[in-house]
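The chain below stands alone and is given in structure tokens; this is the form predicted alone.
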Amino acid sequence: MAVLVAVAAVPALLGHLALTRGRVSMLASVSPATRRRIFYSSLISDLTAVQETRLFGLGDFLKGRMPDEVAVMQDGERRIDRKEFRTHGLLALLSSAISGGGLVWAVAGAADGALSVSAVMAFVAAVAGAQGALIGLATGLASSYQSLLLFRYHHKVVATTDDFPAVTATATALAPLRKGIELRDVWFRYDDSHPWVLRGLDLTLPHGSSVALVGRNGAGKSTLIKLLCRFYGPTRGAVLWDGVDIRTLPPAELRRRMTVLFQDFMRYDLTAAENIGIGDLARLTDTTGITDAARMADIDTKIRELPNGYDTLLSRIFFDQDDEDDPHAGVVLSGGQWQRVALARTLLRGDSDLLVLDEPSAGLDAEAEHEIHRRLTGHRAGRTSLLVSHRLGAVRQADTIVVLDDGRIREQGTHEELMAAEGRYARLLALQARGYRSSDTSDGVRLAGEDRAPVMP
């Protein structure tokens, strides 16, 4: 009987292990549907999504999409539940058959006088205890097996480097920028199946000078910034820091030498001071530095007017029913105000070797844009800086203006030189300037200054 009970534990163990593999495999297969369900769920609390959901009447559409993702998850769970039901049912029948057969044998032995009643009771208790222990062992092993399978997925994720590989001991140490940054015959694409974003780019950012990038959407401007930040490496060519290939430099140290305002900047659910201070964690509690950066970004006055000043939470995501109408629980800034906060975050790292501004005034009105660029012009003086903007009036003061198109440099020079060349830059500027003049003269009224060239900010 002991041998039968032990042998019966083998299929129980194999069955539990098979079910564990199936459940983990199911979880992996429905992972995309799970992420989509999380996406649809997040729209409920996203203030940005609320506006378009109401305006375009997306409620029923999104509600209809989410059950589809839930159905995919539930179909996978039902499949594994059926397998578990069948497997556990068969194992229960096997266990019952063995224990029942043993009980019949023991009763028959007692009837023949071979076993006493107490011996039968001890036998039944021993069989039940042994079966329970073995089933518990099989269940425990299956649980450990599931943990190992899940840990394999976890290890695969955490084993992925969070950045480019660490530099070797022979790598060149990063020194402060003295000569400039050079992109030498840089080619780049995000994947071998994707088209080229940059095509043989040769560009120099001299130390202490300002360079502006202009061009149509998709010309490669933002990609160039990502290469400078070492988020990617060139597919061909090299990016040089004072003649040293940045691929030989520690990425973290390289990034400490620069500060960047990204076009798609983050809006953190933190206080105003923290939203600015995280631009340089070493100065997170530097009240003077944070307020100076906010003042330069022209957001200091607005922040001081908030319910708790710089300690005001710039989010409403954490409030509850009791403080729903309490502004002290958090406030929501406008797009232009967030643009200034992000700019202040960038300017906090004032001792950086390279300042990169990607559309720093995209969310500002004309007057605010003019004031911000006036301040930035003074801040960039004598600094190595790269400015990306679609508004050409904002780049005319740069030492060098570079026109990108289809991943190549089409024109390069000062504002005066490019205007004299009457090429792409001059045509783009003329197109933008046309918007400052009225072409509608049907009512006999002309705007003041229509016949004059517009004064660009």
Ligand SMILES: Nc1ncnc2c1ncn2[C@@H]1O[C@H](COP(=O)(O)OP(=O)(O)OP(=O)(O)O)[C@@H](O)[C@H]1O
Second form
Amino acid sequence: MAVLVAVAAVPALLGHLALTRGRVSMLASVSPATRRRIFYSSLISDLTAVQETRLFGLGDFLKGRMPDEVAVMQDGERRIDRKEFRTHGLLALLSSAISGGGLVWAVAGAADGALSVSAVMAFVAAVAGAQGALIGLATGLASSYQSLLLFRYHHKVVATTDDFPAVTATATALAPLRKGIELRDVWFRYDDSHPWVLRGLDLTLPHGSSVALVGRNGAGKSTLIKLLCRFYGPTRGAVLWDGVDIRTLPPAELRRRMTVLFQDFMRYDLTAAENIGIGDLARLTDTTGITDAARMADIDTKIRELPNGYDTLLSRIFFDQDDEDDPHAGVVLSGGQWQRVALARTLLRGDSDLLVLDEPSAGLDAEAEHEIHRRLTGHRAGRTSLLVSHRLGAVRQADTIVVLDDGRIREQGTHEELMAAEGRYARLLALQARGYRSSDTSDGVRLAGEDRAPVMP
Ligand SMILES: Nc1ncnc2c1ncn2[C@@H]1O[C@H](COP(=O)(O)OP(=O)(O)OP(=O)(O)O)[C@@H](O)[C@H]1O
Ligand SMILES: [Mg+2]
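Okay, that was the form predicted alone. Show me the form predicted together with this ligand next.
In what comes next, the whole complex appears, and the chain from above leads the way.
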């Protein structure tokens, strides 16, 4: 009987393992639908999403799509549930047949007088216990097996090799920038199937000087910044830090040497002080440094006025019913105020060799933009900096202005040189200036077909 119970555990184990494989492959196959469902459900709790959902009346539209994703997931679940039901049913039948057969044999033995009643009872308890233990073992093994199979996906992600490995790995610390950063014949596309974003770019950011980058949407400005941070490597060509290919430098060391205000900066659900302090973790509790950076970004006064000053939480997502009306529990900042907080975070790294600002004033009012650019000009003086801006008035102070178009440099020079050249920069500036002077077309620089060009009032 013991052999029989043990042998019957083998198909039970195999059945559980097969079901586990089926469940894991089902989870993988419905994963895109699961991610889409997470996206739809996240819209319910997202403060920015709710504005558009209400204004554009998207509720029913989004609600209509979500069940499709849920249906895909439930189909997968149902398929595997049916298999489990059949397999478990067969396994239960097998173990019932064995224990039932054993019971008949034991009762027959008792009737013959070969077994006592207590022996039959001990036999029944032993068979049930052994079967339960073996089934528990099979279920436990199957559950570990499932974890291992799922872990394989995790491992696949974390074991992915660097797709732009260092040319020669050198772990040496990076010396402070002395000559400058050079992009030499840089070609870049995000993937072989994507179009080229940068096409043979040659650009130098000389040490101690400010370079401004302008160009239309999609010209490749933010992409160039990502290459400087080494989030991506050039498909061809190289980025050189004082003449050294940055692929040979430790990325963390390189990034420590620069500070960047990204166009799509983060809004952390943390306190105001933490939102700025994480720009330089070593200074997370450096109140003076944080307030100095906030002052430079012209947000210090606003933060001091908040219910808990710098300790105010810049979020209202963590509250429960008890403190939802408590203004001290957290605040919501405006778009421009967030931009200033992000700028302060960037400026906290005061000792960086390279300051990069990608559209630092996009959300600022005209007065604030002027004031912040005045402060930044002072801050950037003598530092290596790269400024991206669509507001050409903000870039005229730069030592070099570079006009990027379709991944290539179209023009390069000082504001005066580019104005004298009467090229793209001069035309764009004239167009922007006209926007501020209604019905004025006498800018000295005329745009081809400018009478037809739409101008924002
Ligand atoms: N992660 C990405 N994967 C694939 N393509 C991308 C990615 N990021 C940007 N692109 C593409 O690269 C091109 C350049 O984008 P980039 O963000 O560098 O433009 P930009 O000059 O900064 O524009 P903007 O003035 O609108 O900020 C665009 O065509 C964009 O679609
Ligand atoms: Mg950009």
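Positions refer to the first chain, counted from 1. Definition used throughout: the rigid core is the maximal C-alpha set that superposes within 1.5 Å between two forms. Given the structure is predicted, the values throughout are model-derived calculations rather than measurements.
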- Spell out whether the Cα of Q131 moves at least 2 Å between these two forms when the two forms are superposed on their rigid core. yes
- Against the rigid core, is the Cα displacement of D202 between these two forms at least 2 Å? no
